[in-house]
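The data below hold one chain only, encoded as structure tokens and taken in the form predicted alone.
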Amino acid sequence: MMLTRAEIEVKNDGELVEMARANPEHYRFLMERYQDPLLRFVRRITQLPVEDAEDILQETFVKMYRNLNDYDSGMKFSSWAYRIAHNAAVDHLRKINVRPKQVSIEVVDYVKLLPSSVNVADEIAAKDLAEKVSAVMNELPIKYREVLILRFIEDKSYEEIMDILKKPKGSVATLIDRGRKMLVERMQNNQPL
């Protein structure tokens, strides 16, 4: 049976990994729907060239779907995806033992780490703004940027972020807290890391 994109774009992410372990053809639908938010996600932690991230999605991909039947359903399974995809970038991170690379990565985005009391008055000093973030941002511990991101920008919850990073919650809770404080004492300062 053949469906159309509008019936893919419906089924939750628990019918398509079931469609996924009865017919692997149609695993590509959990892929279509992962590539761009995991892909995202990788480069923002890891800072590397898209070629390099892409590399990272793809490695992502094959564990994902090599595991695909040992997925528990009591999970989301973004958090679990997003688990696989964290662990494959920091393993990537590992092997090349080197800093990251700095890369300008949707320096908007960043913008969104700052206290509302933050008041920017026109385009060219949010623009100035989001590179300054942007630039804190990519000297932060990598343990800061990766819980920051998840939950400012990927917009995870506590729950899912425990279950990417398989931290507890206070722990969670305190990088977040340090990581943002971090980057609010450093944007006042105007100093980099």
The other form holds:
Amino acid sequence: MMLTRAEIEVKNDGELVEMARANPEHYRFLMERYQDPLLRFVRRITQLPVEDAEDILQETFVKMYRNLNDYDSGMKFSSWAYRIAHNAAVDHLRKINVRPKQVSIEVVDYVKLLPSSVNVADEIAAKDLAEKVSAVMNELPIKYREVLILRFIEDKSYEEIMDILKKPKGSVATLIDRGRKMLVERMQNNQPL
Amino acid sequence: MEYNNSINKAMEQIKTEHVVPKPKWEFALENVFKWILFVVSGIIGALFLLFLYNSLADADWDIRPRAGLGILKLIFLILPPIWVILLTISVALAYLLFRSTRYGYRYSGQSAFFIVLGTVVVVGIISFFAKADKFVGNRMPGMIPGYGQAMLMREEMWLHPESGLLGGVVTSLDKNARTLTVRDFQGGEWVVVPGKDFKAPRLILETIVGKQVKIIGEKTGEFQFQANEIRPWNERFERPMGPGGPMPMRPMMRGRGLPIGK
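Can you swap the form predicted alone for the form predicted in complex with the partner chain?
Entire complex below, previous chain first.
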């Protein structure tokens, strides 16, 4: 039975998972739904060029498919998918054993990482500031970088971050708090706001 | 779609490598296996806890001054560090297994620790009422490292007849002469007579021959000892079991001498 794009779009993740379990060809719908957010996420935490990030994404999709029956409704499908992508990205970084390099990716969203007390007057200043934040972010240890990205760039809730990183809520809150302080401190020390 | 590349490559890899989703039962089995291991390590921890509790409860706190032992020294004798370490390892293992279950990571370290500790204590209490302390008292010693050494140290406490502490195995009971013979832990044969204020649990006295006992009293001569009190060696485990659990050791037989010729 052929499904139209509109029909696919109204289906929730759980339904798409069931469809993929029943028919491997339908797994494509899940991948299509998640390819953009996952690729962005992988690039943000690894800071790798798009070709490398795509390799990680491919590996993520294959792992997701292999473990499709491990997903249950105890958590959001997106959290489960992000967890697999996160693990694949971290494994990849460990394997190539390099510090993330700064590559040209969208940086405007990085302003979200700063406390609301930091007022950015215009768009150009915001972009300039975002680039600085992005540069400092690359220097942060990955455990802080990933929670800050998930919380402020990916707009994930604490519960979702807890499921993605497999850490209790308290640890997530502590990491976010410390990461944010570290980011602001480094911004103040190295690149005055 | 901006990056269909990954999707196509993933689909190709799935097809060429014949990747299929792992069956549900494999994940379920893995999860159940972790829970079973958690329960097993919790039970081991609980039995250890019960064992330590029994060891503490069985300690002869009242004879500490007579034996010339400080509190810490006595605790060290009763609870060798290796046992405490083993208890800690089993609790730590239960903790790690709990955290590795499907949603175990959602609990903070503190909550998980208290859940595991609570489980161990509750299982320990259930084991106590389920008469598992019989197993703990009789079987576990053989399985626990350091038990033999700990027993030797404990026996040492009762090798001080000059201080009124004598331990050993009752080898015979002479009802006519109203004496018992006790072989101490160094092989010395002692003749023990009841003193004026003699007391001992009745049930122990009825089946005393062959039993290991602790005697408090006074040395009256070469291998002669006057007993004021006789205690079973492992008080908690030597009680005959009644329908409602261990039968009480009391009433004490006080001032009536050994049940000899009665």
